[in-house]
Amino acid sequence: MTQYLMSVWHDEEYEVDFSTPDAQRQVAQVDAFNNELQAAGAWVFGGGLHPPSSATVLRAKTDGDVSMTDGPYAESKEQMGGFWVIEAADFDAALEWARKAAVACEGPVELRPFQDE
């Protein structure tokens, strides 16, 4: 089988509420499509991501060192905030996965398969 991610993008001021009902009920959608993704085999792992505020990038040098800096990698009104690897039979199978992720967290959801080993 094919592993598939799954990516949720955010606009970059996105930050949850966790108390508020909106966000309980999201959170309520997300956990009944994780077990619908465990009970099928086709989860292998996921989560959600803190704020691109949060983020560390490091970059490699040409002597060998590494330079950091905060934030995100690249400056960008949208952010990836969580992601699904799933495993699918085929693309069709991870589309239909991808359509169900989205409408559990109600925000974009890219779709892209890893590379053969």
Second form
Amino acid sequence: MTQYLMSVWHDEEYEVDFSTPDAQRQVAQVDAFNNELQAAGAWVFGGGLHPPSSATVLRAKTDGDVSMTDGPYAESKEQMGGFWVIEAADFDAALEWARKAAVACEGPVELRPFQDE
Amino acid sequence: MSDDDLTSVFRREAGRCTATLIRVLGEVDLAEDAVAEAFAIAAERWPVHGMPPNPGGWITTTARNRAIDRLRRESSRADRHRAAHRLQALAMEPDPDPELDDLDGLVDVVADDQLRLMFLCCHPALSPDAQVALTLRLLGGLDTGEIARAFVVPEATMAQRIVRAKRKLRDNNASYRIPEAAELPDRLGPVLAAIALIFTEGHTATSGDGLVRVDLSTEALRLGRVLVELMPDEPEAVGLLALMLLTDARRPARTTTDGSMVRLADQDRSLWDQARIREGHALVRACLRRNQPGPYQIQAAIAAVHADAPTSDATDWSQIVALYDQLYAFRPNPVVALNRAIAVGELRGAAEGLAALDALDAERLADYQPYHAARADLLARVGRTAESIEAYEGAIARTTNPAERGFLTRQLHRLDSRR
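How about the form predicted together with the partner chain, since we already have the form predicted alone?
After this comes the whole thing, all chains and molecules, with the earlier chain placed first.
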């Protein structure tokens, strides 16, 4: 078994307005997907993130001090919006979960394996 | 036993042995190294002791023993833990002895191994470039330099591409298995495309001195046969093999003794390889009976119509235009439309062919050499000489194959002298 990170990517401006039918549909889809992951025993951890404006970046400096900057690490149009950690028997099984994840959240999903322990 | 014997054993067996070793060891790099080591031992021993009756079995068994030795010797504690399971499984098998050729009974497994490896190399999560490179490396036994030359990229670039592809498969724990029926539509496509690309590169090489690279087209044919043998119920796999056979049948007539290119219309059809044509025809008929048409089968049918014609003039162009219409329904791309326009030019005359060509999206075909070559030919035939010369110059500028460039240059000079 290999653990994989499935990250969801959004436009940096993306913010969920739960009052819209679009958002409600997506939330329902993601809930159903989460249930499927859990029922299959593939679920390890997962969750949605607040917008990138909520991020803080900390950097260790050579003198041992740590600097802090407001905002996300990378200045990029696309930012991570949430993620899952799943466990899958092999690449193809993981790809199948990622395919379902992309359909459920209607956005691009990046799949990456964790290093072996 | 000569070096040639060893080279031909390598060409024939390296892919098979690597495929088996990957199944046994579960690791691509280790398997490749072990097979290379076994061939190095063979190069020392065979000239002295003679070639064993089953060279492939000898190589596989020797490579397996070497790999086991190496795992025991070199593996770190963590690796050892992982390898322990596999070694345990190996210990259950009869004691491997290279001289006994104990793999005779495993022919089916070996064939399956190749198919599994083909699907691994052409995993849909790899880029098409990486799929082709990995297929040639692991199944074709070509070295990185040869693959790099075939695709006109620096060797370092190709090496990096192959390493990256192998690493991606390893890190992601990609499984070494034949896809299930439900997955086949997604998974078979890249495998067919990779084999077709290898064949096309062999058929009209983008680099090198000659028009063709026989090693590449031969390898593509071999892979096509392996695929059909193992998946006889996949009509598109059969279609691709038929297409390759019918196309390769023309090879002896495609160049003159000095290596110049001869176009289809001018070829001496008595030089065509009749055995390949017969085999290709039989496969096309088998596809027709099944009646599940697909792009490769239709292209094979087009090649079969050409092969049927005793002379170029006797070609059934109406049939070919109809087949291109059918192909366009599957693959509505400008290249198919271009080939259809050329066929229209043969069926209804150059003026109509040119009209069909002019209706295409010229911008999307701007870098496509055959578009300029076809346009040059049609323009010349309707007497628009100046424009034709310009189109020939455009085609020549986009031609990387010397034989093809020679052909186009001769056409250009012929026109120029008539002006």
